[in-house]
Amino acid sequence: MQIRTVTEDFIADLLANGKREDGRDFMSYRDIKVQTGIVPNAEGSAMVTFGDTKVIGAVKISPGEPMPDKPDEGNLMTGAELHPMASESFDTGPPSPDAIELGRVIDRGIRASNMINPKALVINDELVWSVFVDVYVLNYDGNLFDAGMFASAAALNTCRMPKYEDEKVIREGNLEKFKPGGLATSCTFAKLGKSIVLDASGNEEAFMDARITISNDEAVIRAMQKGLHGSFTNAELENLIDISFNKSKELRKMISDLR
């Protein structure tokens, strides 16, 4: 996930002087915009932009068999697709390690926050609802983790629950809204040398040494994922956790206002 339109020295000099390319402070998000209901055939969908990063989150709910080891629970499957049209660094073919990691980090945040209550998805003794959450990257300019998580949460928080009657799936008419069991968002921090920034742009991500994504709700850290070879000190991590709780309140409010 790298694009390089500037040099590493340029980015390093900016950060050393307390500046970023777009004028933000180190712990600010870019402008965030969200539009829901953009995929007509999905139960819920949202297109989200974080600056120039643009992703779609879409939810499809269909009946299926439960997992053998969880007969009394519905299923959740989360995936991500990195299309070449979104960045010259993305290739066609099987899912890349970056796409797999993106899907898994978002999946972990959804599961750990109980955003989906699997036991409420049972239809009968043989069938359960399977919830498919897909993230499609339309344009890459950094921080797909937070944009993807935000789009997924917005899609889930606004989707409609189909009905199953007389062995048929009903997707039209007076459908109830899906009832999430919780609401979580993520905050992703990039470390470049001695500097740490929130919501890194594509140019910043190209030169980062370490990355950490913290998913939380109102009171609890639900999941964490560290990437790349660099590291964070204990003091840095504690500070980033505090920042993530404050910043995630703003993100969750944006999503809650959509409902």
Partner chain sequence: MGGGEKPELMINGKRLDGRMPDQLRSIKIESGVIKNAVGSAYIEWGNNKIIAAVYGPKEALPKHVQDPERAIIKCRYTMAPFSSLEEHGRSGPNRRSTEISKVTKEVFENVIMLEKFPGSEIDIFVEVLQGDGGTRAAGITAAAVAVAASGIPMTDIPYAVSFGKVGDTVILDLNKIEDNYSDADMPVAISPRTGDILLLQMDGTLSKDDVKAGMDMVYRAAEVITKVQRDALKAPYEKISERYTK
Contents of the next structure:
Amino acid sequence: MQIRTVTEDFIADLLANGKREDGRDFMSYRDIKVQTGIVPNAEGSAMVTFGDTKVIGAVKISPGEPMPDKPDEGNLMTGAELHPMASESFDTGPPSPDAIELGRVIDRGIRASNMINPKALVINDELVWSVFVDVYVLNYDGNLFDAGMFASAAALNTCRMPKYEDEKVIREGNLEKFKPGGLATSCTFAKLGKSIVLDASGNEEAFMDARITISNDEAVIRAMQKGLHGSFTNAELENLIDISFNKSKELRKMISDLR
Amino acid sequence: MGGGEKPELMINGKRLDGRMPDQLRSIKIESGVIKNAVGSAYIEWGNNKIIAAVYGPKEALPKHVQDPERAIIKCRYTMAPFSSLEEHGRSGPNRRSTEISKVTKEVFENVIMLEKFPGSEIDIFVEVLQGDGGTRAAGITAAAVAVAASGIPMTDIPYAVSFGKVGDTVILDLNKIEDNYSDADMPVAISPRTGDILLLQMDGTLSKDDVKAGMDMVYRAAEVITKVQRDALKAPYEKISERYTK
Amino acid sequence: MQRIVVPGERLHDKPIRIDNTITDNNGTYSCILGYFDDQSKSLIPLEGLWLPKSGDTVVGIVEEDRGTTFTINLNAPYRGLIIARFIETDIRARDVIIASIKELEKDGTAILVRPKRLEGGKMISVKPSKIPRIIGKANTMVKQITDNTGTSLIIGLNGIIWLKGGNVDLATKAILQIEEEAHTSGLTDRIREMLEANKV
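Having looked at the form predicted on its own, could you now put up the form predicted together with the partner chain?
Every component of the complex follows; first up is the chain already shown.
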């Protein structure tokens, strides 16, 4: 077992003094880097790092049948993989509840913000486009929710749209860009004792009591998820919503600049 | 071998991507890409893009898998669901990837000095982010760098490459379309110090002379592949040294 | 001449005895990623984990209190074990301790003696192969860190370092720089300059 070199007391003492391990403000992101097109076989892809957290967001688009209850809409399928190479604490085997929650929270952020416009994904009477978004965690150091959401949004915003001609899918050559119907990002806050921090590192997450993810676009909130045993007050929630609108502007600008 | 109409794979002695029969695709390796791992490497081999990472040696669990004489190796080769240009795949292992994991593990059981860490476990992960033929060979080549970078003692840094046959011509390092339509495919892993064969698989049709010609190419490829592996391992240290040598 | 070598790389054209090498009729080959000196024929590992030896000082975390014994996480493939009736200090799960290895059991478990609790402070984890460089010849390196930062350092050969008091951030910076640049020459002087430049 790898030793975790910080103790709960150490993190708690720092926070009580208004400090974080890496010298950040409580409401600052780590250095964010994004590189798009890293998997050319995928229609869209982005490698994103938040400090030492490294994830890939990748988009594949394929023809498929619509859901029976939504014959005039395309499909979105989002999955997250906590790859065992990313951390000694991630296991091989079937997806863990943590991985499933991560995938579903990102899915809701994408879906609710119309980043995928389902009505625009109809091919013909029988076929629609299915959009597969995969979030692959390659190195874990906290805040997979925001890194995963950011990588998905970056991949969707730099994605090509395949064509369907003569019952064949054309994936290469002169293709149009995929047109997202919206742009949302998320801000995830970790609560340790009474302190609340944005973009928690792995060391901070190891001792967090509660976590909340707020996905929003410029105007409205699109998805939220509270996690873990701890709690937030209503006043904290209101404050975090304000902060999320404010902080997420930086993230959305980075993604818009990729287009 | 692949279905559908067979394309012409050799035109005027050259391959579809312009290579000569015995020519490798371009190979680039970067060591140290996964911070949490004790060793890691990213390889771009033609259009293959693969990450390998190593954890351990650590206590082998559950206890009954422990070998009191030596370390055990667990290896997991998988292909990302977005790795192919065609359909979205399933994530996680399948029959093919499980077999590749096994033969990859056996390569490393040969070269890692397992007796130094009795009772422990070494984990090797190979993840194909993008596949274009020859991913098991490229994965082994990258994993060898990842293991060496971790400091785990090994008797050699193995490399792997495949050869095959198109019509009358034996060709080295098949890409995906060649792999789909060639008359044979034979991936091989080699310990370059001894020349020993650590992995060998083959399907299709080859004569004894074809195998001889192919193995010749495989051995000659060591010069390029081993150099790329060694340079990747040394680069991070040399970069730091260079700061102070001017 | 000193050079970086990798497993399988030939160090000498005759079979000679050097640690971490193998030989055949054609020569001597490295088994590790290391730093080789052609003159002194020494091969120093650049990476690699620590394997417990009797007498080693270690820093670890108490993992489990099993009543008569405590298991200790040593950041290694093998655990440490403290036998409760041999100690006087009161230790509990999650405590950080310094101890020395008395002996090794057959399965690699390290029997630890003279545990001492380390309270407060901060731990960092470095590559165990870099510990000799962090200590320095006759403690020169560690001494100049403590002299310039006022931080007390407790160094476990298992790669865990515990720091307390003084300018912990500067001491951490120095240790991480030594870890990264361990294979370069002139390091002691550079670290001293860095410490003096950043001293408040």
